[in-house]
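Starting off, we have a lone chain in the form predicted on its own, written out as C-alpha cells.
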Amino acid sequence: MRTLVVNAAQLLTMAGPARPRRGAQMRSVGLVRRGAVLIDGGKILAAGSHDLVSSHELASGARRLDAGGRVVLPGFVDSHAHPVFAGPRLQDFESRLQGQSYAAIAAQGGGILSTVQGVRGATQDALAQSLRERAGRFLECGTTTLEAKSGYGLDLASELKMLRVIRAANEAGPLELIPTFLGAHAVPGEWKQDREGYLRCVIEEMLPAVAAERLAAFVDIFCEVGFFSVEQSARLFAAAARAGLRPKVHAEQLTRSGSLAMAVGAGAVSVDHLDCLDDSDLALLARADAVACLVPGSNYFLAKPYPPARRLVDIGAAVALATDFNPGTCPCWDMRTILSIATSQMKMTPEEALVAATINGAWALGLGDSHGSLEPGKVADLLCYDAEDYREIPYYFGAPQAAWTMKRGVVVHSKGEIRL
C-alpha cells in the first residue's frame, strides 16, 4: 500500500550529485518547509513540498501518515560499528579511569582480547539475541542501516560464528546490516609469537571461507603500532580484492603510520578514524575517492583529541559520521550524540553534520546510490525527529528524541502514537 508522509516541518532530502558531498556541498540539507514523502513498495517515489508531492498521480488514495509538524529527514547510515560482543569492558573502563593506556590495558589482556574471549565462549544463539536487543536501540535513535563488523572472534569458527549471526539478523530485519570481516582486528593470544603466521591464517583460511559463503561487503584492518602493518594490510587488502571483498580500514588513529595513502591507493571505501593526519594526508583525502569517516565518540570516551574534522571539511574531502559502537572504547548507539560532539568539540555545522550522517554515511559503505537522501527510486528509509528545527538535532543531547523510525516504508519504530 501507498503511504503519504505529510505536515512535516522541515524535510530534509539531501538531494544533490549522485556522489559523496565535499565542501560546500555538505553545507545543503535540501531543505523543504511543509513538505512530504509519498512511498510505494518500500521505496519513494516523490519528495518535496506537500502541494507537488500531494498532487502526484500515485497520491491518491494513499494511507497518511501524518509528521505532526516535526523534522522528516533520511534515517541516519551508521558506517562504522561493532555491534556483535558477549558483553562490556567494565574492567577496562575502570582502568582507564586510573589512568592506564590503551596500550597497557591491551598488554594485561584487555582491550579487544578481552572481548575475544567473550565471544569465542557465547553460543551463536546468545550473540544473536544481544545483537537483536542491541538493533532496536538503533532503530529508536533513527538509524536504519548499520555496518556490522567481526573480529571479535579471531579464529576461524568464531570469526564465522559472528558474521553468520550479522546475516541472519539482516535477514530478520529491520535493521539493516552491511557486514564487515574484521579478521585483522588484533593478534590473539595463541599467535602472539608469530603475528606474520596469524595474518596468512587470515589470508589464506578465514578470508576464503567468508567469501564462499557470501559473508562480508567489506574488509577492515587495524593497521597500527603493535597490531598490523601498511605492507600487512595491503596484501590483506589485495587478496580481499581477489575474492571480491572491498577494502576499508582503521586508519592513522593512534599513530601516524601511512596507512591513508596505502589504502587510498588499495581503492578503500573508506579510511576512519583519522585522527593522527598532517598537511599530506589532508591534501590526499581532497582529491580522493573514499570517504573519510570520524568516529569521535571514541575519542570522547578516551578523552582523546578529536580528528581534524573543520580542516578536512574546508579542503574538500568527503566527510562522513559514525558511532564506532563497541563494548571496550565507544558505547554508544546514538546518533545523535555524534552530531552534538561532531559540532561542539569539531566545529562541524549542523547541516554538515547531518550530511555526514545520512549521505556521506551511505556513501562510505558503497550505498549512495539506493540509501542515505529522500530521492525518488531510493529506499524509503525515514527518521521523524520530535524537532521543530533541525539545528534541534545536534543542539540538545541526552534521551533519544526519535518520534518514529521508517525502515523500506514501513514504521518500525515509534515512541508515541502514529496518526494515520
Second form
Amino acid sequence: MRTLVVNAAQLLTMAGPARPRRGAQMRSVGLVRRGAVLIDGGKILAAGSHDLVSSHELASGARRLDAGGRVVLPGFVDSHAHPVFAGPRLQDFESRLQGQSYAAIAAQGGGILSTVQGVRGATQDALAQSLRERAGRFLECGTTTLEAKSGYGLDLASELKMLRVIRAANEAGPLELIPTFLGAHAVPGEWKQDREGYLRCVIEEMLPAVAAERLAAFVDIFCEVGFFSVEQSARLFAAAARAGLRPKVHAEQLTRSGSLAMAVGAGAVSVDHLDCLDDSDLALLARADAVACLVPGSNYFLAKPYPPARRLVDIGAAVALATDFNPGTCPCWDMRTILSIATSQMKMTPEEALVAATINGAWALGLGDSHGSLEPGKVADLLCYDAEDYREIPYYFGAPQAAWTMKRGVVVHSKGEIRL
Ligand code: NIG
Ligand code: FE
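Shown: the form predicted on its own; wanted: the form predicted in complex with N-(iminomethyl)-L-glutamic acid:
Following is the full complex, with the preceding chain placed first.
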C-alpha cells in the first residue's frame, strides 16, 4: 500500500550527508514549505515539495494522508533510555528534595539498587506489560525509535530477563527498541565486598550469554566514582569488541574521570551525559566520530548544571539529545520537554535541537543510514506535529502535541480523526 502524505505546511526532511551533523550543519533541517512524502512498503520513496513528489510516477493511486497544514518531520530517535523498570523511586525523590545528593542516596543502597530489587522481583510478564504501556506513551510523544538499556538486573538471570523483555517488545512493535547491555550499571549488594569480582562476572559470564543470544547491539557502563573506573570500563569495552558489541558510556556525569577520552579511543558510538568536561574533552569531541549525546532532562530533574551544549555545537561536535528516561534521574519520556530544556536552558537553536533529536540520535545508535531523516530508501518513520511552524515544537512546553505518529509507513498513534 502506497501512501502520499500531503499538505505539510513545513516539511523538515533533515536531508544531508550520510554522517552525523556537526557544527553549522546542525542548523540545516531541510525545510520544505508545502511538502509531501511518498511512502511504499514502509519506506520513503520521495520527500520534498508537493509539486515534485506528487508528480512521482508512483504517486497516482496512493492513499492520501492530509497533514492539515501542520509540521511533518522524522519521528524522534531517542538514543539514551532505561525504559524497563518496575516502579517510580518516590523515596529518592523526596530525599533529594530534602537536600541529599544522588550519589549519597546511591551510596546508602537507594538509587539504582532499589530499582534492581524491583526488577529482580518482577516477572518477565509484568515487566513486559509495563514496557508495552510505556512504549505507547513514547509513540504519543512522537518517538519512533528508542534505545532500551538493561542494567537494573545486575545478575545473569535478571539481565537476560530485561533484555528478553526488550527483544519481545521490539518484535511486537510498533515502537522500535535498540537494546544495550548495561550490566555494569552499579555493583549489586551481594558483590559489595568484591567489586572487581562483579566486573569479572559481567565480562566473563553475562557478556558472553548476552552475545550468544544476540540480545544487545551495544554495551554501556556507568563510569563514575562509586560505580566503575576508567580502567574497568576499558576492560569491558575490549571484551565487548571481541563479542561484537560497540561501546556507549555514561561519561563525566557527576565527576570528570577521563572516561570520555577512553571511550572515544575504544570506538564508542556515543558518549553520553558529559556534564563535567574540560577544554581537552571539548577539543577531542570536535574531531571524534562519537556522537555527544546530551540528556539534559536528568540535569533538570537533579537540579544540576547543564552540559556545555552551546560550546559543543560551536566547536564542531556532533550533538544528539535524548531523554535518559529512567526512574532515578529523568522520569520523562517526552522529547518535546528535552527540546524545551535544550533551547531555553542550553541555548541550542530550535534547528540544532531538532537535528539532535532526529538524525544525530539515529547516528548515536548506529542507524544514521536508515533512520532519522526523510530521504528515499529510509524507513517511513514520520511525526506530524500540531504546529504551523517547527519552532513551536521547542517553544511550547508542558503538553506533547503529536497529531499523529507513523512507524514504517503505518499511523500508530493519532490524536484525532485521521484525514485520509
Ligand atoms: O543515566 N547514571 C546512571 N544511570 C542513569 C540513572 C539510573 C538510575 O538512577 O536509575 C542515568 O542518569
Ligand atoms: Fe542513563
